[in-house]
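For reference, the chain that follows is the form predicted on its own, supplied as structure tokens.
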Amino acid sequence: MAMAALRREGRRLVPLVSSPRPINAIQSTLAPAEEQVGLGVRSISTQIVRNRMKSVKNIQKITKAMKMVAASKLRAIQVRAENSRGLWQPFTALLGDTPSVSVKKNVIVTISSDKGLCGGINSTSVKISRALHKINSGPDAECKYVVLGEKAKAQLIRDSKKHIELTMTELQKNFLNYTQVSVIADDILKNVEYDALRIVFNKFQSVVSFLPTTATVLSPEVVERESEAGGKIGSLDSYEIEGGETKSEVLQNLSEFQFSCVMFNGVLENACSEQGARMSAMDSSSRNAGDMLDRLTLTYNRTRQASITTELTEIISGASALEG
């Protein structure tokens, strides 16, 4: 019996598998929900744009959340990056800035992020820096990278992998504060031979604005070169020096504390012109979201509606068939 049972099922289904269907049907249910959508606002399925309208609003929550966080990030690092600019402006004042200055050695500092989804700061430090190689590389003077940072990192490395000296990543992943900055300055003046140091970061002057910023930082032979040139450094010998030190110590000491604290103040520059980019991409990503989510609530209403009166046609029309 339950062998006649099968044979009777089997020739139940053997209609419906071998039943020819239309290549084109096939193709047409295999076919992605995007050239459905093609066809026709009528020929959109209703289901399609619901989950359409999921994700949307899905990403809109997580765009939302991440404008949250960036701005509660932005107000803790704020009033340390602003502090942290009366460290660097006594030196500005004694040893002056001179990004103009002609040395064999020099070595560009990338101060950048390991996340990305914060505008275009990245990739404006990564030109910069590019510009700062390019003008300083010749047959008479080399010119190297250290990078600090994943994102300046994976876009330096594709043409310029040859004069990268030293990569650091994942600088904002404690409390920074300014003794992890200065042993991070301190690696680098260990590892690295130089006789400019150019430091590229963004300098924070609003939510919605920062500014490309280069800070130099020369070694103490070139300040005392300058010095004695007369140059826009000015004559050091002005200054009393105290504790039976020589110059050249004290120049060694001075060159390297303005270095980590230029380093400090530009890391926290970088970081607050980050959470400004970040939250301000975010808020346009949820207002692009909201918007997305109007058009998809209004294609969804007239599909619906279309549907409806589809059927109430049909409706209509049999009871009219029968009727007659």
Given for the second form:
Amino acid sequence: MAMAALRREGRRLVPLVSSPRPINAIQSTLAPAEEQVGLGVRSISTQIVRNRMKSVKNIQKITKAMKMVAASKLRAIQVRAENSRGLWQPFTALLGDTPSVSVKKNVIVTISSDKGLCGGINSTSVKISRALHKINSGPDAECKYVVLGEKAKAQLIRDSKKHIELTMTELQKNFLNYTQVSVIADDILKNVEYDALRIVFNKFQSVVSFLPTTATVLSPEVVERESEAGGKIGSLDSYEIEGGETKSEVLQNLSEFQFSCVMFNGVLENACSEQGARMSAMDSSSRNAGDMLDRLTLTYNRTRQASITTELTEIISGASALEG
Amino acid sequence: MFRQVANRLLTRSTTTYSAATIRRPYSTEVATDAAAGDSDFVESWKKVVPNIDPPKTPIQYMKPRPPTPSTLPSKLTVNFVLPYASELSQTEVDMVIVPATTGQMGILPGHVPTIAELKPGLLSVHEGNDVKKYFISSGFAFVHSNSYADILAVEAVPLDQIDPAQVQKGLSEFTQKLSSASTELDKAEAQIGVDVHSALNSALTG
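How about the form predicted in complex with its partner chain, since we already have the form predicted on its own?
So here's everything in the complex, that chain up top.
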């Protein structure tokens, strides 16, 4: 009956545990331990349960520590991300937002994290990138990827290897600052031909909510084309251009500056979302470890008491056999 | 169980971040404006991938700008932003003077819509009798028809925080580098250094 109860509870545990692999591994090897009880091996099964309890407790400690670390990193980077939010707003106010623009050369810049254990944000970014790729590739339009971050690279390299132009990893090794991001942006602009750049990242709304977002930056030629065609950027012609030799030179600088600003904000927001997602993943993982520890404690006590009872009944039946 | 987790995290976030930042408003400006976003985009998204929600786009996170008023507004609304902070956000001022590449440009309410590229130089914000001066590295300035001015710069320093001795030293260093530069790249870098330092110099003195 103990076995059946545990198996039932084990099955209930499975949907709650999302990312941490070690806990699943422990749970699946628990069933064989129970079977060994049936074979009449008494003290060894309490030993096995005790080992399980020790490792689950260690996991709980580790995940709690990881959550604290993520919380402190989040505090630091959230301030910077919120300060950088003013940077892309003037561009959207000037040029509008045109995610539905159809151009020949699309480049999707996917921003993701390098480390794992951060919930589902990287998979979400990759899903959105793949969907954008599907929408924007057609008979006369091509679509390429530029991947920032190890996790998205691992996922995209599996099926879209030939579409990936450029990958960059280990962005957060040095403190994220505007200079670094503008160098990266410069790299991308030099090496990739584009008409429209679509940046995919997770925007940090709150500690428990991250919204996948895509920001579109157009090349200067497309901006001119769209402003002539009217529509959202239609009023661009009414603006006087000061500085530079020609209008196209200023528009070129504008487009490059816009790309680096939007990328800077995107990288910071994604880093924030990563820490927030890691915090909630580690929090649910330590909670699950606590639940599992409770269940294991019950099993342990039950097994221990059952073995004591068995010994007692043996002694008593032995004694009564001797007497009568 | 997840509701508890969410509640716990939310209460922690409100207490921890209550003393946080000036820029709090932006994190609550989400998903209220232009809520449907770009409808063409949403349409084409739903056709190809109906199962996944379409991603949000930047315009949904922005407060919409007011339209062009019919009468001349009395004040200029300035947003002066840097990558690390928004120095001035929706601040009403009388006049702003920006260092455009074609020279110092004054912006008053009712200025013609302009896109101006900026060079390193002095930015001054005039509010009544109050003048705030910053030295900015290059950037862009947009003036819109509704008397909104957006000034974007990569770096900005209030003038009183600049050390004149360092400026002189830097200027002489870069002039020397320029004269001894061999490759095009070195020459360009040294030229930029000279330009910035001489602009700093003239900003401090002028």
